[in-house]
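Coming up is one lone chain in structure tokens, specifically the form predicted alone.
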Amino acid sequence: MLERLNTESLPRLPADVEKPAYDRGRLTPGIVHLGLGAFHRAHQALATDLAMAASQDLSWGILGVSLRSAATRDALTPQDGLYTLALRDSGPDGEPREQLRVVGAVQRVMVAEEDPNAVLERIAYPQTRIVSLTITEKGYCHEPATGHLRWDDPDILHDLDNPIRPRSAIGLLVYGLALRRERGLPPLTLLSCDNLQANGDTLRSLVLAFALRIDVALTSWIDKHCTFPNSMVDRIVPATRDDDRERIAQRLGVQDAWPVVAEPYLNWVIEDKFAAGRPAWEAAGATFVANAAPYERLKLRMVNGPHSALAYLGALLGIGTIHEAAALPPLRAFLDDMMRHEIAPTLKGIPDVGLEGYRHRFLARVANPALPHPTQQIAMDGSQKLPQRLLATIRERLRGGDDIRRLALAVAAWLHYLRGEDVAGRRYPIQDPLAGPVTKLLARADVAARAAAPNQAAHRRAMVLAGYRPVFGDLGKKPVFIAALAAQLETLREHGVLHALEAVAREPAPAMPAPDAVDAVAVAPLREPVSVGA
């Protein structure tokens, strides 16, 4: 039985394993992070570790908060918060290679469900200057299509009546900020690091909406003093597997209960709007800008959208991992065409050469065989992801009167995926916060299709599905979208994924109606180069 990774075992690790380049005994907590999952530990926590090593400003230790599960706390507490980050890719010979680094930025892990008042106290701690979040899209308790807080969400309803025992991230933030204000403490920065459109602005609107139900004066204080920078984050981080733990333990010579595996590529763009200072994250490759919107739009459309499309189409084919799906020529060609012909033209202000490089880099990243990333992991929570990953692009294409058939196929693939069965008849669970309503929606769509004339069945099905406003918003009233969705759904139902991919590749672009001038919006240009941190 190997000894455990911890402060005492740290000096005995192999020389080729990178270690924290600062005195962890001098760390003081400056960041409370909600949602201490693998992504945060491979991205923001690593960047904080590198920032403290470069600046020797050790006032940015991280207090990690798991909202419900105790698993991360139970794994990292005996390890003094230490964990291993394994960066994996393939060398020139095609063989997997791996670089290990022990990250030391996390000082302590708490579980909000066990003691929410303790989390509120840490948000109200005088030394806390940043509260950051990676709680996934569904953690914001909002309606994906509109960004509005869902007042019927069970956690929000609970938190309105239980100020000392909130369950939601929004409730924790608002009641924690209320404590800071009551105690005369300075404001802080609330930093969303999730894949939401305008994530900082979205978080701000949700926090202010909840605070307004609690205390008008608190709402004014938050609005005037706290900051909510928008940010773009990018790194592929699959779930840790048992064979990862075994391989990493052999390299370390000690046992790490919860290492994290990721690709070498890392990108982080942040608006430089911090109420009480920040770590020197630029030392880890972060880029600070005045406006993150163009970078966010680029990433959501050219990375997250194709990633979701690949996951749904791959899962329907019974393909287990993203890199296996990306290796299938029809799927890879589909992604390439969708990015070139339907997504890239919506990214105004970015030189074509930059978009081409971004597209090639993405295709290489998802093809990384050293990083088995389950298609089902990317496919989960589609109702929360599609509005910003695919539907926003579709809206813009419709405003220009442009072809959307590939994007429509990606959306149809999500709806077809929700049936819970792949091409071989194998069943899989649907993990989505709206799984119940969407299952009923699919049933209603089938009833509508059966009741319609044979030549109208596909159209009726698409009308019912696209009419689900929490996901599709106003797209259910767009005849061109409904027609495109109906065609792709019918092809998937009758002929399967491979036929749909072949059909969309060989068919000429359909004639599209004139642009809808009423809906037209300007797209902010990307005036600064994208920065990639290693």
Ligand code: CS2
Given for the second form:
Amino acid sequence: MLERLNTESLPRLPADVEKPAYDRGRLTPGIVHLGLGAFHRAHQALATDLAMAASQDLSWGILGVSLRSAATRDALTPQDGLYTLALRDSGPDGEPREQLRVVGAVQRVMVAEEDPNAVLERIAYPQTRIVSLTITEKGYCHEPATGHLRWDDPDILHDLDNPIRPRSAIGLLVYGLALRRERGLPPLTLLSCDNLQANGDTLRSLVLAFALRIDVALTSWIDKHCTFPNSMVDRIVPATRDDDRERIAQRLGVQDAWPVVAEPYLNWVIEDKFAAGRPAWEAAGATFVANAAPYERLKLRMVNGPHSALAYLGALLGIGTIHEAAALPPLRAFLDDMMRHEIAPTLKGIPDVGLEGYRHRFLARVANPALPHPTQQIAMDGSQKLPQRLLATIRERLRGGDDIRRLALAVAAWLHYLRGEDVAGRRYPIQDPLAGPVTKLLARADVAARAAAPNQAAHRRAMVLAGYRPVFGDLGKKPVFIAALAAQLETLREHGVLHALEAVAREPAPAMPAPDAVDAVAVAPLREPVSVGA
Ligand code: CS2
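Given the form predicted alone, state the structure of the form predicted in complex with the ligand.
Full complex below, order starting with the chain above.
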């Protein structure tokens, strides 16, 4: 049995393993983080570790909160919050390379479900100055197409009546802030680090909408004094595997129950509006800007959109990992074409970003064989991901009357994937909070297609599917989108993925009807700011 990674064994680790370059004994907690998954540990927690090492301002220790699962707490508590981050890529000879660092920024881990009140108390702790979140898209309990809070979400319903035992992140935040205000403590920053467009504005409107049902004065206190910076986060972090644990333990000479593996690339663009200070995250390469919207758009459309497309098309072909899918020439060519012809043109004018280089880098990142990333992992929760990853781009292309065939194929791949069966007939489970309604929708679309005249069947099917408002919103009323979706779905159904890829590569772009004025006006803004008065 190997000894465990912890404060005691830390000094004995091999010299080539980087360690926290500050005195952990002097750390004080400044950040409460909701959603202590692998992504946070490879991104913000690392950046905080580097910031504290560079500035020696040790007031930014992280109290990590898992909303439900006790697994991270159980792994990290015996390790005094320490864990290993392994950055992996391949050398010139194709051999995997790995750089290890023990991260020390996480001081303590809690499980909200076990003791929600302890989390509220921590949000209302005088030293807490930032509450940050990586709770994934579905953690926001919002409707993906509009960004509005889902009042019928069971956790939100529960939390409206349970101020002491909230379950949702939104409930924890609002009741925690209520305590803070009651105690006369200063406001703080709420920092969303999830892959949502306008993640800060979205969080703000959800928090204010919930608070308004509780207490008007609290709502205006939050609105006036707390800040919600938008931020773009980027690093590929697959789930840790058992072989990672074994390999890393061999190298460390001690056992780390939950190391994290990631690519070397890291990007973070944050709006510099912090109510009560922040760590010197620039030490980790973070950039501070006045407006993060263009960077969020760039990343969601040019990284996450193609990533999801690769996951669905790859999974349909029965391919297990992203790098294997990206190595398939027609898939790689499809991604490249989709990014170049259909996505990049919607992203003009972002300061300091060369789209050509950005595209090449993404293709290299997903080809990284040293970082096996399951297609099924990225495929999950598609209903929450598609709107900002693919559908926003489609809306913009439609406004210009531009070709959307490849984007439509990516969306069709998601819908086709939802049948739960790959090309070889192997079944896989659909992991998605809307799996129930979406499965019924697929069945309804089949019924509608069967009832239609044969030459209308594909169109009827696409109409029913695109009519699902929580995901497609107004797109279900766009004839050009429905036609494109119908064509791609039909090809996938009748001839399969490879044929569909070949067809979009071969055919010239169809002549698109000019966008009509009514259509352009009908596109509502995606987020409605909540106005709560002074
Ligand atoms: C991925 C992202 O799981 C997914 O949906 O597309 O987690 C992706 O790896 C990151 O956003 C990259 O920054």
